[in-house]
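The chain below stands alone, shown as structure tokens; this is the form predicted alone.
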Amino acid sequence: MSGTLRSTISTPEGKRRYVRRLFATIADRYDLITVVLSYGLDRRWKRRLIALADLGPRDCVLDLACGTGDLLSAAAGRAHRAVGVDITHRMLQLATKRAPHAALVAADMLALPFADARFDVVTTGYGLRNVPDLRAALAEARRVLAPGGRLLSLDFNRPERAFVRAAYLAYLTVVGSALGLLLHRDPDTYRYIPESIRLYPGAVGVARLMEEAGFAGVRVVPLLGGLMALHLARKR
């Protein structure tokens, strides 16, 4: 199955279709999965991202791939306005409960329905790894940011050392298979995570793409010994 899945998500259109189906399936289990796969540290990492965003009462924040609304809820409590975007209707329903004061929009990260320079801050948790076209997603994030606006992203890393990467992906495959079987009666459900990491450029590669997209001051903050990473950048 892993070879078929890898082939499916290796093309933009194949990944687009697969990701849409996957997140519609797992939406109600999403919070549990993030807790398990982060050893319970997911909320701490998201609090750190929000702290690094340095939100002020005049900031307008856009949270991409907002999921169930963790980052969105935290941003809404600090900023002037917070907007969450996700392609999965069920995720938006769940986010409404967690972030009742935020605006929620069903939209694709690759075609955001907002004017240029509309936001001061763009955040995303586990969003960039899941888009079918990472360069296009970064271009859209930059487009909707005001000059000097901040971009912050939390995601899995792709370890550069081959033996660390192999062990990490093997662990995620085993745990993902067990969770898929337990929660969905399908061991392949969460095998997408390690397969998506295999095709992901990793923290250093994403930082390079951010610079190419027109971001400055790009910074990588390693988490969990480098298995996860935060990215911070500003629009030139």
Ligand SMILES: C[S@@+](CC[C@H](N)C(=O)[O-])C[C@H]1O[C@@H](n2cnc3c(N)ncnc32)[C@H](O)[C@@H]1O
Second form
Amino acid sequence: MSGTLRSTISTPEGKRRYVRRLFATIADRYDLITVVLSYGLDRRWKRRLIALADLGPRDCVLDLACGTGDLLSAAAGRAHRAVGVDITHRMLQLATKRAPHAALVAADMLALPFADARFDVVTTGYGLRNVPDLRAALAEARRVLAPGGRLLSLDFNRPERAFVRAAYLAYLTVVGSALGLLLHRDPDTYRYIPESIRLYPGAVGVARLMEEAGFAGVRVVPLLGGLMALHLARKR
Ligand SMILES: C[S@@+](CC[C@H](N)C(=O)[O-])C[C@H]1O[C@@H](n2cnc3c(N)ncnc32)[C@H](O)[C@@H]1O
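Given the form predicted alone, state the structure of the form predicted together with this ligand.
To see the whole picture, the full complex is given below, headed by that same chain.
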């Protein structure tokens, strides 16, 4: 039931546990569901993120919450070194196939096993919305970035206007429930997406948190009429 789901993910510990179970369950269907839910646009948004990252042959890139390795494989083809981190082992197994030249590390993006200032670029696709503590995730991303290093994130937005938000969340709830029922016999599986957006500060809120965390030049690039967003920021 969505009431139970909502209350479960409303505490950091509840969200942490729920997210771990969820991604282990959906890992093998993740690529399919991403294409279906984005009408195939996800690839275009990720290409945009990689273009904005402006990767060079000397850059060391860390992709947080790398999942099945989309951003990671694109980064690995452009940078000196690409490292992907995820907490879900099955996701990492799938990422090995997609990004054979990247290093993969099983770790929590809230407690990264890397030294300070180790990376030139940190990327994440749909990573920030899923952590139980967004401030801690941004602090950790900043810690592992070298001074002047770039952070880029792609995620859903939480539309500011109440009626747009209500329509968007209702749409995602209906489609998510249908897909959950069809693919996993559990309508809650993809209802997590609208529920997580409800609790998310949205693109403007995330930009503010990035500034508070010590990032400069924070830029939001709206996608799909502002329903999705890319963030770019630089470590001060
Ligand atoms: C929605 S998927 C995104 C996958 C990929 N980045 C993409 O853009 O398609 C979210 C990923 O975040 C991972 N994840 C969730 N919480 C995490 C955490 N605390 N630390 C590292 N990875 C996490 C999940 O295992 C999952 O693979």
